[in-house]
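Take a look at this single chain in structure tokens; it is the form predicted together with the partner chain.
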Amino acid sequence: MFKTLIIILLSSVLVDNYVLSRFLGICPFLGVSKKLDQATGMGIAVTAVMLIASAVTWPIQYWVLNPLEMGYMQNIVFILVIAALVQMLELLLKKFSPSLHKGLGVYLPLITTNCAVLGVTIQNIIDDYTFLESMVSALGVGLGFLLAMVLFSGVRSRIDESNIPAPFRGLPVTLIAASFLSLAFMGFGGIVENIFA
């Protein structure tokens, strides 16, 4: 049990890398890494609602979607789901906590459409999981996205400080920095499976 939840935690994080194993949630990875401040608020900001969105659908895929054989209307009702607790967080963190309003604030609206967010919750519903493993996945997969976020604002702090040829000045060489961060994260593939046999 605790093996599979450890597993489940760092293949999420590791090997499934959403941002570069899977490519989702790649704008907000582009638009928000400049920095390393912001890279990190977006990776907190990402991985709570990550946690929330799936403490919540999961319930609905099993107790409202699955006895009246709706499965079909998964998207359209999670993706419904997602944005009405974002906005709802928005305003339950305005009240009780300013201070991490003001530091997610921004990034909080950008989030109610994240491709990120809705993937980690149908993927816990095709991955068969029980309500305490999506929990673990959706933490593992926010950390992740935390993870790749900070690391490529590194790296892009390094670009911006590089003497780039003129044709691969901004968005190119940022793709290409991307994509070895990708390859590099491809090296995890099979550790984690293997650790614990």
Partner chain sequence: MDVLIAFLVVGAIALVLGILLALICHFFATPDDATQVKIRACLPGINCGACGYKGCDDYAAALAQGGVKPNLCIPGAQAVADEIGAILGVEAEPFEDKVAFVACNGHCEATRKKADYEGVPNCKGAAMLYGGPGTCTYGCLGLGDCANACPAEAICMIDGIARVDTSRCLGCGLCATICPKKIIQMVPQETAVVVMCSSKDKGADARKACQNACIGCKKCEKTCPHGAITVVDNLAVIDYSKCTGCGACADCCPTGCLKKVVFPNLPEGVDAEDLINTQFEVPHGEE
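Next, report the structure of the form predicted on its own; the form predicted together with the partner chain has already been given.
No partners, no molecules, just the chain.
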């Protein structure tokens, strides 16, 4: 069991990184990764929302939707749960960490529409994970999101200091850099499973 949880965690962080391999959560990845503190704050906030959303949606799916044969309502119910959680998180950040709340600005409400949060909750159900496995998966996906944000923040700071040819300035060089980071993470494929084989 412990071996399975470690594989789920490491795979979620490195191999199946939602931002770099599934391209979920690209909007905050490109929008908030300019400054390290904002990227870290966004990564932590998304990780917290993923954990809480997985903890709430798993019981809803298995104890409410499945017994009532209402699995077709999964997307709508999960979206409503995630929206409510983000609103609560925004209120807490506004009260206890005003600087982080101000720093995240418009991107905090965007967690509501962050498809990576919805994606992890649905993927946990599709993979038929237990509650504990779902939580480990959500933690891994959140840490993978945080890792991608922090690494890309460093890449973007180097890009800003570089002399980029005019046609590549702005979004083009950002997307090229993101593709190289994605290729780097593809190198982890097969390593995690082989470590524990």
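Positions refer to the first chain, counted from 1. None of the values given here were measured: they were computed from a predicted structure. Think of the rigid core as the biggest set of C-alphas that the two forms share within 1.5 Å after superposition.
Undergrad: Aligning on the core only, does the CA of residue 89 end up 2 angstroms or more away between the two forms?
TA: Result for residue 89: yes, a 2 Å-plus shift.
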